[in-house]
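Just one chain follows, in the form predicted on its own, and it is written as structure tokens.
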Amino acid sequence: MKKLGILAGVAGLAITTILFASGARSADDAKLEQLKQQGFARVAIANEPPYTAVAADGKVSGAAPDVAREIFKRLGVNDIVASISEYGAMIPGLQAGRFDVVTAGLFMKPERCAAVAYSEPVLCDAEALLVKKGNPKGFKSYADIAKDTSATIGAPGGGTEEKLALNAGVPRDRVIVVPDGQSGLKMVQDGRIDAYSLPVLSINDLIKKANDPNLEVIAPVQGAPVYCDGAAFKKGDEALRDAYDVELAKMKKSGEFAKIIEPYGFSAAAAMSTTREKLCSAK
């Protein structure tokens, strides 16, 4: 009797931890029936361009975006809403539930993967300053920059080119927040600051538009790493992470990635030269 009552025990007990790790599944996969059956996600962007953009007809694009959709696609979510914001919102507004996801080239970095589950790499790219034709203050570097204590940058709040021009030691009030490309620009262009720093790609789209002849592109900024983005979801969705990791690693091997992406200016090749675990230890 003593050896059924503990056989029993026993059973009781698997069948216990079958029902929870089972619960455990449905818990963490109830985020994408939740975006199945609402039919759209919640996503995060920038409105920078080639890295994402709205059209005048509203009509999301640019390479992150339109990876996400057809990644979400693929799990049967059959579209992406999006809202601009600015980059040192985004990761609040994706803890608090306003986003899905975000889908804006925001670079994996150890402080932001701590507090977000990023995809493995979809987008890589370097840094670049633009600046008044001939560089009349010789910038090559955020540190150059920081030296001339006449000089200012203008940067996207909470972005990556604030916090280098800061870690490099230009003083807070020299460091002008910017919120979008073609303020930056306007700014350049009226000498209000004498750098704007976005991304390589970022910045070519923007003086390939505005046609100015008076411009200049210092790229890539001296000393300045090379960055790579993910999807970055809510800790807790990492299920729908995996899922989503899923897929781009489906496309990353078909070629379908690179069909997306390198039409924008990105390359395929470097996103799949890298991984999460490396840029969200590096250093």
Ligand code: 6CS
Second form
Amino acid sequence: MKKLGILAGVAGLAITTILFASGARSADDAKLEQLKQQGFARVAIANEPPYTAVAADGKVSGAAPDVAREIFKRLGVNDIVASISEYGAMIPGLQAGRFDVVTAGLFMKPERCAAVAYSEPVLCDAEALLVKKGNPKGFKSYADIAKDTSATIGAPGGGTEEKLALNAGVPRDRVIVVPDGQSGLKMVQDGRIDAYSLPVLSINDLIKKANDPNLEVIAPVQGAPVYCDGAAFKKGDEALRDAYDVELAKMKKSGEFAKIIEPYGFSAAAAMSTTREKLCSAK
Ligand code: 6CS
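Now show me the form predicted in complex with the ligand, since the one above was the form predicted on its own.
What follows is the whole complex; the chain from before opens it.
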């Protein structure tokens, strides 16, 4: 996957140079033209169902890549090629040119909006905690975890839940970076952490598959906002982002957007009830 990414990057550079030399396109269209010539868009995902998923045979699915695949097809880019990344590495990877876009449920927040060019909203969700059955420590919020000096919480590195826990006052040494959902589940089952936090739909997917009667979901986490993601493009690729938004808006209007994301449990109405502008200016 990595080698393909490097080859694609070199090919992309060559194509962009030819397009500029031919004067065929403005800088704005060059990126989309490059992706068309390349034949695919390199997307960053986390492999966190139902947002993103990679099957044993390598097939990529999940609400975010499925929306992206359909939109890129409409833009003349035939496919997507996915690389799995930790949330905290997605924006640096995008800025370094390792991905063309992040389609992973990377929630819009002001600090991220300053670093990337987000599309309009796609997937919205609240936050949840996975705990032992009976919620023995009575957690309802990140502040509850902060108050209990013996409590530990697991969360994705560079992820929203890690930030929420730290901002609620949980000390750094009690916020444990967990690489993926399966690890977080196991750590709660083994009592190595008291809670594991992901968005509601991700935790629900984990607990359904675990089929373990000794686990419980606390959702929504009190005091935590409902977030929405968007496809995240590199600053400078706003023309590509705008072209993406045109197709996204058409799909929202026609009902095709709902047809893709709602079987995964997401609400099209929630994404259509807000905007990038509102989400990027949220306090
Ligand atoms: O945007 C984020 O940081 C969070 N989004 C998802 C879909 N899962 C966890 C991650 O922390």
